[in-house]
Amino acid sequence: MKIAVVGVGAIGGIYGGLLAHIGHDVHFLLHSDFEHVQRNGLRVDSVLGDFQLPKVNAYQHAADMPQCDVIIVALKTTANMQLAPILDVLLKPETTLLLLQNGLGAEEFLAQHYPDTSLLSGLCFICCSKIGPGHILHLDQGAIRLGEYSPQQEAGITPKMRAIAELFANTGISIHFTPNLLQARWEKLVWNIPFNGLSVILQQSTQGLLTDRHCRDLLVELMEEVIEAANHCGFTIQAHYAHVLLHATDKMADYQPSMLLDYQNKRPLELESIYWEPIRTAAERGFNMSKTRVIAQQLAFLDQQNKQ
């Protein structure tokens, strides 16, 4: 089985690297790191055990890659408009697409362009970052919550999901199935919306936010608003889920959320998928995510300033 990894940042690097490390046939599509990885391979410093892949299947152009059985899309959602020419080359009729992306809307976008392709998403609960060319640091966590996209929301536990879980057997990564992918996406937003946004606005890591009582109160308020929005959209998330996530983050290694790293490296922020799409979706159901909108507006200003 051939596996393509499109987007070899922290997420693509750690999960694709682990799959290659246990012997799978993995093909990496790289951009800025291509020459370095082609010469030196991929290095992963991980809580699961450090390893070096001295030789990997590295490509700079999708046209040079083989068609693959599984395509892992680990690009930021800000780059999804660039996906079609890549996928057109790599897809076979029986290919499975696996999105490892945050926010809402990515599945609908791809389903419009590839309606006959199996489309799965993995929500990654992991603390990792790219700290140099071809060099990934994995600090904590790593589990993937896996679901299959269905326009009817409830896809159940499918054979394709079990096949992807089998790929990750022996990597040290646990796979948890969710029968309702959109419900799981809203649950992930309960963490992503407050922690990503406040980390950028306040320039703080997770522990910096958690240890200040004012920031902690604000985290809770934002989490509770996301939960209320999700419930208005027809999903069921209990109010205490905010405190479950908060206490879980207390136990994690101190971590700079991905949006803070994007901001520091002057990359576009994933505002559309993590903020504006949930805000619009909730508004269509009659709920105003007013606190989230304030965060999104501040991030939009900072993102614009950063681009200049």
Contents of the next structure:
There are 2 protein chains.
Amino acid sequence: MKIAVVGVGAIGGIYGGLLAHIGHDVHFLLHSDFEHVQRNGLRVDSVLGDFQLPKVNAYQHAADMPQCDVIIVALKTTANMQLAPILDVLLKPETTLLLLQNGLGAEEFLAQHYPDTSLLSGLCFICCSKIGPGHILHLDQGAIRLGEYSPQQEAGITPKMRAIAELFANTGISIHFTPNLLQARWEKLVWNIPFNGLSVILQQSTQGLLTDRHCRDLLVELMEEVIEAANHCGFTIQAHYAHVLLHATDKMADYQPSMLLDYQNKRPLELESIYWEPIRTAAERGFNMSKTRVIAQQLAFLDQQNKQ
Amino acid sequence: MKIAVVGVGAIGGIYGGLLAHIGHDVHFLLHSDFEHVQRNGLRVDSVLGDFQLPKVNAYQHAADMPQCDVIIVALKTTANMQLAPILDVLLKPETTLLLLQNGLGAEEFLAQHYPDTSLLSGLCFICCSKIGPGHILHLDQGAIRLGEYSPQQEAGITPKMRAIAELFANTGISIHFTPNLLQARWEKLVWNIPFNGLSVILQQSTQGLLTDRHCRDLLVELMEEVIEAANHCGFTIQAHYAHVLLHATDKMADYQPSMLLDYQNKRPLELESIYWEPIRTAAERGFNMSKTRVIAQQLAFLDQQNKQ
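Given the form predicted on its own, corresponding form predicted in complex with a further copy of the same chain:
Full complex below, order starting with the chain above.
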């Protein structure tokens, strides 16, 4: 079974690296790190155990890659517009697409282009970052919530999901099935919307945000707004979930959310999938995410400044 | 007629300096700049004409000052808790207190302590800053909206207001009377809440905020929220006032709002009077200033960080 990893940042690097490490046939499509990885392979410093892959299948162009049975898309959603020419080359009729991306909208976008392709998504609960070319640091956690996309929302637990879980069986990564992927995406937004945004705006890692009284109030109030939005969109998230996530984050190692790292490295921020698409989706159901909108507008300003 | 100026920052410096410059008997109570001003006087670089006052009545302690007919309070509202021992010394029965301060709550606070003292407030529409000890830069504008405080809100145009306007007659400063001081305070908040807050959070002067599309939307939406809050509190501000202020600010010279200067100089931010008091006042009338609250919470975090 051939596995492609499209995008080898922190997420593609850790999960693709683990799959290669346990012996799977993994093919990495790289961009800026191509030459380094082709020459030196991948290095992973992980809480699951450090390892090096001195020789990996590294590619600069999709056209050079084999067609694959599983394609892991680990690009930032800001790069999804560039996916079509890559997937056109890599896809076979029976290929499974596995998106490891945050926010809303990626499945709908891909389902329009590839209506007959199985589309699965993994929501990654992991603290990791790329700290150098081909060099991934995995600090904490690692579990994936896995679901299959269905326009009817509730896909249940499918054979394709079991097959993906099988792939990860010996990696040390826990796979948790979710029968309702979009519900899981909204649940993840309950964390991502407050923590990613405020970490960029206030230039703080998680513990700095959590320990300030006013900022902690703001985190909770944003979480509550996302929960309310999700419930307006037909999902069911209990109000106390905000506090569950808050206390879980209290116990996590201090962490720089991925959007803060993107900002610091002058990469574009995933505002469309993490902010604007949820705001629009809720507005269509008559709910105004007014606090989230303030955060999104501030981030849009900072993102624009960052590009200059 | 003796005039005291309590607090000689940008506002106390420019208005007190102008009054002294045209020959009034002005007594300045200084804090950090005392020694410099006692030795060198005040220097004012102003669009109305530069001038120096080589010798001013400078004091380090209120106890050394004469009782005054007019006391101009030009401290930041964050220092109002320190006013009582100063005013106890300076006040005569017929003294007029003139507050040159932003936000809500200062009159109510002082009226509790000095119920028999005439309390006037001037809202300053001015671009000025203190650029060195005893050295004021006045870049643009300068008008004062003057009103008398009345617990019944509508004080009308009073003899005390005319007397203060008389004092400023030859300074080049326009005095505009407002019969309803609290309405005028809310109108000023329509500008202060968005521009002061976002300038600190996004580290931008006015033109930088205005020219970004998302940030401009946010400015307008915050202004509209303040207008809605004011209208809930029994005042009358038209919806289009947001656009009036926006276009006026477009035409103003690029400007660092006073809160941004306070932040950069590690001075405490006027969050109580400009944010929390309006938020509480609106909440008592059943209106939730949800966007303003996000800004206030972010500012509270930054203010706290700034103190460390």
